[in-house]
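Only one chain is given next, in structure tokens, and it is the form predicted on its own.
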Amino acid sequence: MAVFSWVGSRRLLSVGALSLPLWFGVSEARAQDGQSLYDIGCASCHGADGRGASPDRIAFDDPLPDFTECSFASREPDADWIIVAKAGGPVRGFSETMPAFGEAFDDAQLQSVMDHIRTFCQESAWPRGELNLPRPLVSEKAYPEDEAVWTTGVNAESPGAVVNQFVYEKRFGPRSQIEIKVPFGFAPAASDSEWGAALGDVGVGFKHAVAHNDRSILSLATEVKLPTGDVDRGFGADAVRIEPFVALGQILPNDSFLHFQGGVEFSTEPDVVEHEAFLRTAIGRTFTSGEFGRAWSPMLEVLGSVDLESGSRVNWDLVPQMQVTLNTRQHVMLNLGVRFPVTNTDQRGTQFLAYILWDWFDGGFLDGW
């Protein structure tokens, strides 16, 4: 039978015991469509339409879910769907009520029913999870999503101070986010020198895909910073600043994919706080470890920064950086990075970068290890 398993706040596609006649009836399937495999291998539980068997015609005790419910469906990328399909729940630290399914179907049938899976639902404003690329240090993603990230940075000259973020992100609708940014650290205050621990300015942003195909998402999304942070330690500044930017996410060949948002940050206070455009943009390439291990993600960042007055002079910095899967489920990751200044080397210095990222949607921190 075909087995669909909650496992906390994720769920998860799987493919039960298959009987006897069933294996038979797969095996003169192979060469059908992906409507009449999953008519064969997944219909008996997730039903025709794709919402799920009556609780009394299956024999387990995990809820179904429905397919047409786009804002859990649209999420995850099809490989992700195939390998626990191929190799069973363990896989990705779900629950072994889905067996391995690799020996009934091979992986272009495997494609070929996720193709049909997909026409469930039926509303295309939906981002595909494809589009949700591995994150870089600094950029800022087109695809919204539901991710608590916390950032540090470390800087590795004088003066010395530990910046950390706390980024909390929630995406509402098919194409929409709001976040919450606390930026909090340890330095020397510009009056003593004594080292303390100081607040940030708070940012509160929303994000909006406007368009969006089967590789490339295009965002806009504006950010508000406020003048909360400790001026003196270097944690702030003395004005409120907006900050409207464009978001780009492309899926390039081979695996890779590359990032891209510039935008202007205008301050209330232009005489205390300049306004400043900015252009970031990240390339990376994702591998795994064998067919089913870690996903490792090596990216460059290019970040580009200059003051809106006359004679600023551009900043640019390079970030080359390793994001790498923890768990065995793979939301939660690690990015490890340094920031190397390239002009204004004088004023600026290196900065040793880190992030942990957990992408609560598809289960809680301590989940799938």
Second form
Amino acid sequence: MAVFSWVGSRRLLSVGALSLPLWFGVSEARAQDGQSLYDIGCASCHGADGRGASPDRIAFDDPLPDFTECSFASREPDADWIIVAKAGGPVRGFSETMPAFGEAFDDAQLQSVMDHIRTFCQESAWPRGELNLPRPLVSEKAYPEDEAVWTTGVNAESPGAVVNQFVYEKRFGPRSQIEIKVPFGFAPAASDSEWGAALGDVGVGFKHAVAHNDRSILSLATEVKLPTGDVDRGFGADAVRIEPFVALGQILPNDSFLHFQGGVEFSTEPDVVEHEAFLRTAIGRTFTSGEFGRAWSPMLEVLGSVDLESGSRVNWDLVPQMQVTLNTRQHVMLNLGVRFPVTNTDQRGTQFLAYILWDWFDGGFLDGW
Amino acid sequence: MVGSRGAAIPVVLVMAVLSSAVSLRLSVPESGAADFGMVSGRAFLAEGTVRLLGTAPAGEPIDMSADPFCREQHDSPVMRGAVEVGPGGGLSQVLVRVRTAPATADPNLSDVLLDQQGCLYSPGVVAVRVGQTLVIRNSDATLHNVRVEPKENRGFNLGQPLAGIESKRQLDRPEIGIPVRCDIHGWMNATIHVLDHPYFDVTREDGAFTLPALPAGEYEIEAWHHTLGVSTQVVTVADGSSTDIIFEFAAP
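Would you mind generating the form predicted together with its partner chain now that we have the form predicted on its own?
Now the full complex is given, and it begins with the chain already shown.
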């Protein structure tokens, strides 16, 4: 088949090439059937070896993807590949050169081709794209990603504040990711009540997926928060904190999913900033508008934290939210939610939260709309 | 052609693009002789021939070695850019249409076939009515994609990997000169025309065409060739008269 690309790499996927790698337990018989269909429908453009046909054998200039390159081939779930194979590249904002094979192959055949395509990546260390679950507003995902996320929170109650956080995540290798977080915003100063801009405590982090299978992914991570923030405006804690945590992503039946994150924030100045334990979990489900439309993922997050030294009561928050894909390629997303304190409500107020997420590996922010 | 021809009379002739002319004769049909039927009042059958003046471009041989299947389908080289001319300079694959005809619908139209045989489109030019079913078939045992890129209609790009596979499409708006191509076999090109009335034909190998019956009146008639361009004439027809009009495309 012919050609679609995830823009970031400008690589084109062949129609008909999609199967879970054999190491994910797909039957060899189905993969072999997929190979036959791949040879008929895809190999002309994508090459029998998945590396892309030689330019002198095709009549277009679009660069072709390399299916053997795991960094590219493992990132997206089967469903996204199959949709492109079925309806053509434009259905996900990819190359118009990629034709639609939905009238040539049925869904089972397309899946078998997908199964065969998955065999081109021979490294089982790469978590499958299905494990890249919708990102909650607060909890960290277990899946290592290439993303940029701008989150804004508005405190609904006096004295109010507008808190922003920009997160840049960069994946490297099959399982690892580094990130940097830059909080900033506007809030009244405690000293004179005057509103002003402020920088928060910048954080850097490292995450590594230690285990994964076809439905679960478990990661260990550490984040270090530096005391760069404006304490007077509530944007800093005046101490270095080190935050190791564990993150789990779990695929549930019926397009549902679960996130779990638990860890401890250790302070280098416990007299100033107490150690804190936290637990965050989110459960949600993804719905699709029509066969090829937007993905809507309602989620409910439960957030808990407690200061370990003083033994104060646990802070529990609920965050109902809705994530939706904004563009055709579905690599730009919006999430809107509200954080409601459940306990200790005299100390914490309601906060409106929103983020814009850009999965930059899949293409430029303005691509694929 | 159906019907007898009366005496020729002068008509208004507008030379359009190129130094071209189309031969068009309008004539009064004999009773019961025409399948075209009366449009309103007296009807005139139209037939003619499109010709090429000069030496037809021979084109260049296509290298089909990238796909052995394609190469094996032809004993002699297929030429790219060639203009096929029949006896007497007749020019095939020219759409001849009445530009000023009113839109009419017909729910009982038969399907029109665009086939892929020997890694070539057959025919290279198809004309369909708005809403008429276009059957796109791959008769080759090799992968073709059929990329149709209209400006007024909704485009599509079909992967057809299996011999005998067919897809059906209907185009909703009139549009002339919709390009069709295969991205795998770069020499494969075709043209689809979509019209909202029945007053059109695509010239045969000898350059001849036939139009359905026309009522008396003034018509703007166009001949459209995918490489040679467009030529248009205004023809005024009176009751009981017929005429010959010559359009000739100049060879490039």
